Amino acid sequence: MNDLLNLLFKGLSLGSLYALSAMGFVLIFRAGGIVNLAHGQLMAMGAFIFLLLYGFLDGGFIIVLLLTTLICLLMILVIERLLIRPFYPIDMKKAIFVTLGIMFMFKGLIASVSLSSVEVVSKGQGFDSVHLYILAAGIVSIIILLLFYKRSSLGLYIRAVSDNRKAALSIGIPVKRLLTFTVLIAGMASAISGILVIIGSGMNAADLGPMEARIFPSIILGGLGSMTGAIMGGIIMGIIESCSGEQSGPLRDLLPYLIMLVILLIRPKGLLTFKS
């Protein structure tokens, strides 16, 4: 019964950190439309930058930790505005392209670093003080990644946006400055859990190659366009990854997209609606 316990609420952390970032995929697909195939790379980026301070600087944990949270602003940013939006909202296509291209950038760059002589921190087993922050970080961010999107301006602004664009642009909306800000807070969501869902889990560079698998089956399993089914898919991508257990070898990064092909086939539209 403890080792239950105990999976599940690694699960519920882990789960948490998923919705976090398959939240922010959700706010850029509101906002401009666009659906972000870098998102989860973005996650693997964030865990990256962590890892690669963290054996240069031979330690110095919260030094690294706003280290790396600067450099991930710096570098969406510059994507945003040099990748991304020069193709808003004139060729959506285009755009879907160039996050593609984003995606097979950072898997190149993480491919061609060698990050294995990195100090491990965290074994991530059992019930310890560990997943306990984690998951009280992950419930919190999500919170007020919510109240910004259902209680801000800058929410009710992507609302607009997302359900009558033109009628946005006639009442003044600024639509690309709120796409800077929109890619800004998601790509931060993102990296931010995929920090860490690294030390969660342990500081292994070789869980850095399939993270994106586990956020887009979390998407679709919740339903693609709803923030509240983001959180669900989330949750319960990260349970049944922790109760798949570590042993399972291939077939834990498999199972993420096994999930996601039963649920197009049986609920193609996921389990909430785009307005939930």
Partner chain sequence: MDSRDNILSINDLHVSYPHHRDTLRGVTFSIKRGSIVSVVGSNGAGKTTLLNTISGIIRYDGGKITGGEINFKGKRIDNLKPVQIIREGIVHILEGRREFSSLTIEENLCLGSLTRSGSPTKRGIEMVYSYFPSLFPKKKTLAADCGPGELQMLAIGRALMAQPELILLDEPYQRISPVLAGDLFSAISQINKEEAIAFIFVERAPCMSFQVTDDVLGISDGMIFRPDKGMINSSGLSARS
Contents of the next structure:
Amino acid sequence: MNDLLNLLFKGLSLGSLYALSAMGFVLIFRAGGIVNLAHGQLMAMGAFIFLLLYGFLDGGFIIVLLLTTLICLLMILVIERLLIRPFYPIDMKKAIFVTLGIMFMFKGLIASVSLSSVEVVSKGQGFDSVHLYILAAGIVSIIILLLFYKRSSLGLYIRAVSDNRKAALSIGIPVKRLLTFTVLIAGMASAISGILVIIGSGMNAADLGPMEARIFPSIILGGLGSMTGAIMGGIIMGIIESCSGEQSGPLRDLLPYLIMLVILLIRPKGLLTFKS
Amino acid sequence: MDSRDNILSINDLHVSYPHHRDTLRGVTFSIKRGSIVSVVGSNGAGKTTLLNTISGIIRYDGGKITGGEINFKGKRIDNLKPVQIIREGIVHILEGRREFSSLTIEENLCLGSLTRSGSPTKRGIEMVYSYFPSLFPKKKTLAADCGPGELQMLAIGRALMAQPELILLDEPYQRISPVLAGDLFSAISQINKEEAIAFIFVERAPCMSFQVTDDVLGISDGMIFRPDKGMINSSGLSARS
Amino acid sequence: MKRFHFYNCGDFKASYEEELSLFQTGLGWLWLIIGLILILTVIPMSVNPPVIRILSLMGIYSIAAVGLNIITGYTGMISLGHSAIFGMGAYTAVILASGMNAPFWLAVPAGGLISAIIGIGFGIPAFRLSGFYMCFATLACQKIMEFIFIHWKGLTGGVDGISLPETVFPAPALKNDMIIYYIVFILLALMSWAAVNLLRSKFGRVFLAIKDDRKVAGTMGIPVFKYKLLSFAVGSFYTGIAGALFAYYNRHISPGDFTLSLSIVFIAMIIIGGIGSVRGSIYGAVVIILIKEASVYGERTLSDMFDISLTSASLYAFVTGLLMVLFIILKPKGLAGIWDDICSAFRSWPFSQGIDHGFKR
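Following the display of the form predicted alone, present the structure of the form predicted together with the partner chain.
Below is the whole assembly, all chains and molecules, this chain first.
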């Protein structure tokens, strides 16, 4: 019983991070009509930079965290400036190819340094206070992002643009600048979630590889365009992953994708979106 | 230049699209401060292109101004971005209203004032409700759940929020019953008088606005002409010049 | 005997027969024959064994890229599961050859057929999905296949993979490489010829119609789903053949050879080469293999001269990704498009200034 609760708790903390990243995906999708296939790799990128810095500057956890966020921010800004903004608006199919290319570039960057030198801090199987902190951080970030989306004027603009791009232009929303801003926020959400995931898994560099696509089942489960769907999808997927991972090892790599495929077959707009 | 009297003057305007040359060819006209002008023409005559050109949205459709100039209050605006043009005081209400259907009425209205930084949004919203009282009880409703008449009011209200001096209206009576259209038009003429806002209508036939407009222009094949009095009747232009 | 003539100035055709012909002039056939003679006789004689292996790999990837181009370039469905299909061909061939002692000429077509069946499975979500949803569906399929490759240990040998038995092609390795080289290029020539003709037939036109507007295609009476599956089947057959050839080429395969990265590499090939062009697929495969070899060289140079230890895999991935983004943004028609631009500029030479070549951005 205690074990199950523990698993649920771990799943919840992992799920909150997936939810955070999935919300970022939804933001980019709504503001720019871009299906960001690099989103999972962006998580891995954040985690990678964190591990790298953690290996170099031993000690200051907070400093490493701040430095990582700063580097990610700069990196996303550069990519957005150089590879996305000059060619916006691009049609959806081209955007898929562009983000796929960016994903592969990230992959190259991650492969550039072998992280075997980073000491793997192994965590015990029982209750872990780390997960409590992670859950708290995840929930706080989700609430901030949700408030931004629902309450702030920028969130209002994002909803307006996703609703009707041409009308948004006609009332003077600076669509391009809005996209830059959205990509920054969403990218940061994803990178931070990646950092927290890697901390939660005990700084295991081997987790970076599979991270490239781990976020997509949550997104599909929640439905592509919906914020609440993203949150629910992320949490459910986190719990599923946590439970299947501890009980039956390899299923963890299969189950999310199987669920994703089934959902795409029976209800492509997501199980958790009820509004048309 | 007689910019003192005219709020908008267009001189020999030429516009081309990539696959359609000379959508507008040599449009020249000017309208006075606080007047209501109706531009009438058939499908494909260039009505919508004319409005898109004035509001600058044309650059997002791939169109290009190939000649001529547009002056607003004595300032050239044909090379400005849409945002800047709105700041100058021209708001364009697109054809088919284009409401943001997943936002509430009030959120829609708030969006209208985004070009006015630190503006008294609250007073603006109250003004809109005073002209369109039927919007007030529905302010928390999603725009998707409103009727076409309310949506057109919403569109005009949203335009008012930007504190314009000129509003461009593209076929405002589409899909609206004549009764609603009458209400709408009386509201518009009231706004025109009290706020001194000029309007340009673009229509296929000058059905409602015809009685109240200060001026009627015809547009055909990308060129503006001034129809004779006899040519105008309630069913449109009887003959093309 | 057809009269041998050169291009006229400008690109025009006077009869329907000319429109139908593969090459506009005899010159095209001449180049084709020269190219085939070069590839099949002169090059194998004159270059050294490592180059032969690189060329064979280019040929194998070219066949797979032609397959992907049929699915993505012609029918417009982005497939992120192509590497799993490639792997399916490879595993089928090796399992048949090692388990049942199937000869080469049986194992390779069997690899193609099994891949085609799996490909149809990949295409089933296309019944109601299109566009980016299809992307996610094939991504899920890819991940599921990767899982099967790793965990069905009895058949696939798990993470370590499986090898061809020594009895297959027992000749010395050098001679094997030559045999594979000839087979790959003969198959490449035949299969690209078949692909070009397929795409000029009714089927190709239907594929293009589905890509451009599947609703219009549906209203014209085209059974869209059936043709989507057909496209997946044909494309996967090509890829399966390529995978089987890859198995004979490498003699050992493991799940690490068929990851999502390879799927992205295949997409990079058709983007760099040219989406919707059979020639383009080949250009793309050549460029990708060149990048791969150059990054091995680059790794050595960097570590020798500047003491920077970058792995070749990271250079390869970074450059490929960057090229992919640049091509899709700046030259969406790829190398084939650039080549066509140059050709038509030459062909209509004194008047090439004002001519719109179709895809200026």
